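Heads up, the chain below is alone and in the form predicted on its own; it's given as structure tokens.
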Amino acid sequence: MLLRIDHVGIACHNLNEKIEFYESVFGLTVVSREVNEEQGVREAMLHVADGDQGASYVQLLEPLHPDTAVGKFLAKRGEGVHHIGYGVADITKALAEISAKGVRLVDERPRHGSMGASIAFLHPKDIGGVLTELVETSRR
């Protein structure tokens, strides 16, 4: 079901500073910058590698406001890994299969994600405390 690690989402206070850090230290390149009002974030996707099942990225997330999910995460835990995103071929099918196995879904159906992908989150309490995102790419 899981094809690859699509991305690691990292919460940060200052998106521009973190982009500069990842570019200068790791040589990563920004391939997309977006503001996602629905999720309350300003984000950047930095390309890490390509593989047989698709590319992988670091996703940097800066909250638009302190009362967003990422804003609350930063207030409680500080900067760091916010979630892991796994690539899937068919997100609707994956959600049905995962739900049937007793895992609670944050998103009952897919929604718009970065770079045109369809995404859905799984409840972290059912995944060992890890906020997990499923990602069906839009043929990036």
Ligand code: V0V
Given for the second form:
Amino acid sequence: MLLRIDHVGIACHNLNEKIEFYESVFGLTVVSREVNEEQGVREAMLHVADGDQGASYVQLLEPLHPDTAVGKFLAKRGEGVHHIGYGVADITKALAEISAKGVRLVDERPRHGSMGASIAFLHPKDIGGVLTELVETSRR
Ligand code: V0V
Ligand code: CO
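Let me have the form predicted together with the ligand next, following on from the form predicted on its own.
First the chain shown before, then all remaining chains and molecules of the complex.
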């Protein structure tokens, strides 16, 4: 069901500072920057690698307000890994299969994600404390 790691989402206080850090330390390149009001984030995708099943990225996330998913995470836990995003071929089918196994869905239906992807989150409390995101994308 999971095709690849699409991205690792990392929560930070200052997006521009973290972009510069990842560029200078790892030589990564920003391929997309977006504000996603629904998700409460300002985010950047930095390309890591290309594979048979598509590309993988680091996603840097800065909250738009304290009262957002990433804002609350930062207040509670500080900066660090926020979620893992896995590529899937058919997100609606994957959600139905995962839900049938008793894992709580944060999103019953797909939402708009970075670079035109369809995304949906699974509840971290049912996945060993890991906030997990499914990503269906046409990008390669
Ligand atoms: C919260 N918890 C986490 C967590 N966030 N555990 C692991 N990883 C995380 N990232 C834990 C938290 O410590 C609490 O456990 C419990 O879940 C409830 O947390 P809360 O602070 O009370 O917050 P809630 O319940 O209001 O919200 C938690 C959820 C929320 C996961 C439901 O963060 C959410 O809806 N996330 C999905 C949307 C999202 O994260 N969007 C930003 C990325 P204890 O302390 O009580 O044990 S947007 C994105 O990735 C995009 C656009 C993209 O990829 O394209
Ligand atoms: Co994400």
